[in-house]
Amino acid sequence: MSLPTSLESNTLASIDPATGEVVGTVPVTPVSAIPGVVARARAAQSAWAALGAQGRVEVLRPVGPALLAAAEELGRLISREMGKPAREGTGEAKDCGGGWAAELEEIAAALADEVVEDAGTRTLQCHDPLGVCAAITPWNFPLEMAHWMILPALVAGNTVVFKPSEETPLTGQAYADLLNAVLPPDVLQVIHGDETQGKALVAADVELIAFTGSRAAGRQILAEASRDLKRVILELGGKDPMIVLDDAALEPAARFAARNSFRNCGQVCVSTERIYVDRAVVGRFLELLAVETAKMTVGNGLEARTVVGPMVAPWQRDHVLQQIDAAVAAGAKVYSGGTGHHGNFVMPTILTDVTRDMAIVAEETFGPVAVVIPVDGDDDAVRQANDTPYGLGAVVFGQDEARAARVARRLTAGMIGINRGVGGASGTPWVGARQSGYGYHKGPSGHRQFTQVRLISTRKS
């Protein structure tokens, strides 16, 4: 975790994963503080609302262009605060400011009234603000999840009381204070803390809360959620599958795995965690993963070099190397890795002869780990990825594409790539199944689960 709040200062500290340096601190909020900005929010959403879209739109335009010319800055501090390599946090807010404008206009098209009719009722249904929205954003991606929640939440009328992970303060509140340079008084406003803060958010007099992190914060949110019956929107993470069939291009498929298994050092919701690899391919396989995971230099996320950077903070690196000395000691085989770890730095590592009871094939990792699992034919493989509760993301390759759709329309998952990652058209939702979802982000559906639908009809004449 980042550096404990000091009572006597009270303020939250940034830890740098890689060095050990604060990197800066922000004040915490007090809980008692809490509802009073969920009150001034409340007082703000009126006359935001008031806007109509276009016009929270024309407010919002000028924000993208100055998130591009931050990029870079941007980049470095993700980098800092986190550990990714610097490349990927510009990257990151690259892709939120350069899509900016596309973007408003896709939500605000979203949102646009619509007329149905039939023989006797016109009716007109309308997508109008659900009120005050509360933020809760992870530390994996601290730019891009925040952008995911808080501008659809923000075009459709909604204001935005804003948690950003602890371990991120720094990113979170340079994302607000860019579209607060632009936005009236208390439409956004940011509160520091830990898991203290975060539940007194969702205990507050909001409408909505839109959360993304851990399988076990979401049922705590869910069930307080309930006592009031306040929309959610829930993204839980994911333990995902890779199927490689027996007639894949297993040079690609290898590749893939690689990058998927252990960027951002594994900390992505949609991150290669279990790879089923038909049996008559896997050693195969196994031999060029090895080979693509020995070119992913570990280092400092600012330097040039690096392709895998430190974990977020020590309890995370704990966590995943209890899974994989606990699987080691149940006798699970290290194909590659499994040494050099230090600091927060985990080494890339692949894991064989691993079962089912073994944590770190039944619970999500979040780390730089592989696990490759041979089967016996496409039943078998759709079987095994298919036991889990988690349904985020699935990954099918196999040259022949009807075979591989066939697989991939049969896995439990929320998204699934064949011969690719599992992100979607553009327009599309990111979505999760069973215990990895609970409502969606992203293209049209999205934008609209920020809103409340409402239906005005009239007698046709």
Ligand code: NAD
The other form holds:
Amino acid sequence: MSLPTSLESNTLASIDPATGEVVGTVPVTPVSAIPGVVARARAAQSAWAALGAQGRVEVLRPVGPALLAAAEELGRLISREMGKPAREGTGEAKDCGGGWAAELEEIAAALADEVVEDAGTRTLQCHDPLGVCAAITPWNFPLEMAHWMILPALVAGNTVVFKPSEETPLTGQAYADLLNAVLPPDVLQVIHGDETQGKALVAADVELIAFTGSRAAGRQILAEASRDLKRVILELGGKDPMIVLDDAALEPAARFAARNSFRNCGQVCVSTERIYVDRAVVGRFLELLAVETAKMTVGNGLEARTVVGPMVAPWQRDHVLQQIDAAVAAGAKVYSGGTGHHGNFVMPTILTDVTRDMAIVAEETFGPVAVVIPVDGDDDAVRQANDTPYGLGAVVFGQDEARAARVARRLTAGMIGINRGVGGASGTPWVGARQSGYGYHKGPSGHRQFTQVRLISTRKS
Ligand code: NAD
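Could you give the coordinates for the form predicted together with this ligand, as opposed to the form predicted alone above?
What follows is the entire complex, opening with the chain shown before.
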């Protein structure tokens, strides 16, 4: 990505992608200051850990209601920083704030000591803090992605150095400010900047790097972390398939496809990007998808009627338009939408006649584009859906749920929805398979990744 030019002057400007206006600025953290930030986090860690999980939960408890009270304001800020409809930004804040108390309890329960015994040994299995955690986040869910890693890291007794995306620094700062209203000094610190600051944080004296972002950056982080065998949790990109079986209810399938391909302007890690439709129903499905897509009003996210806002920034818009242009030059057909754009606003686009060697089929697009590919039966659908190094989410639509479940079981994604989206029941993790994830967040098993397991064993008398 190209740097916002203001980074050169030690100030990072957040730009509204709908208007080009400056939403606000933050100071860029000099790289030379980052070791000192991490040292302060280390110095603060033992006192924070000494409070115990329940003590930390009590400190953090008031933040949930404060986040809820600020939800509308945060929703507008998110919309202005990265373009999504303000009501979706508000929803993001409400999800985090509304679930706060239950999440605190879930994390504390996941960290509780366990006693494990066999005939001769009694073992206390503890989940201790790791030390200092780096939290590095993307811009597409600027509050929720931070929340998913920072809250369990803190409850586990770690201190955190947080680098929000350079596209959404104000939202990241606002989330940290709410926490810092109750936290002791240096337990959560924010550094601002782009990948330069991210790389410096990864190289600093931290025990764990929690990262959500692109596969390319994830690879670099894993390579750098390997030098000191630092722990990593990497939630990475995807190229999610949707399979429409020949018995699928086509209207709900088309409604889902339009919503899941184009919401947040397609800038969702589990956006539906490839749609494999049984050849027997592909014509009708395309007609219905085009009807649903036409209902999606494109506009400024602050306007109530807007369903699809602008893309986050010109560099991301150009990446998407180039993928479309290259596909069309190689024979793809634009069924609706296309590369006409106004500023950062890109029309939701459906492409057909694509082939697996096109970037639009093989690589993450992260924009409002869906490709529709006819398939010959369930085996062909599974084969093509799995033809990717990614493995975040996948969706299967079919009225015979037993058959759809058999198809789902053969997919190589981490999260698979049948006749619905990918997210699992509460308490389950958000998990990517293959090159979409390395470690994962949420649920008891996700929370425990912010801890060091230690065993204290005694002989049983
Ligand atoms: P990105 O990888 O460009 O940047 C993410 C963050 O990492 C930013 O804060 C950035 O400054 C920093 N960064 C970039 N390179 C770095 C490096 N080498 N070392 C350390 N830090 C570095 O991603 P983005 O454009 O902000 O976000 C979009 C990507 O995030 C998409 O690929 C999307 O699929 C993915 N994503 C995944 C999930 C998930 O749950 N799997 C959720 C949201 C977004």
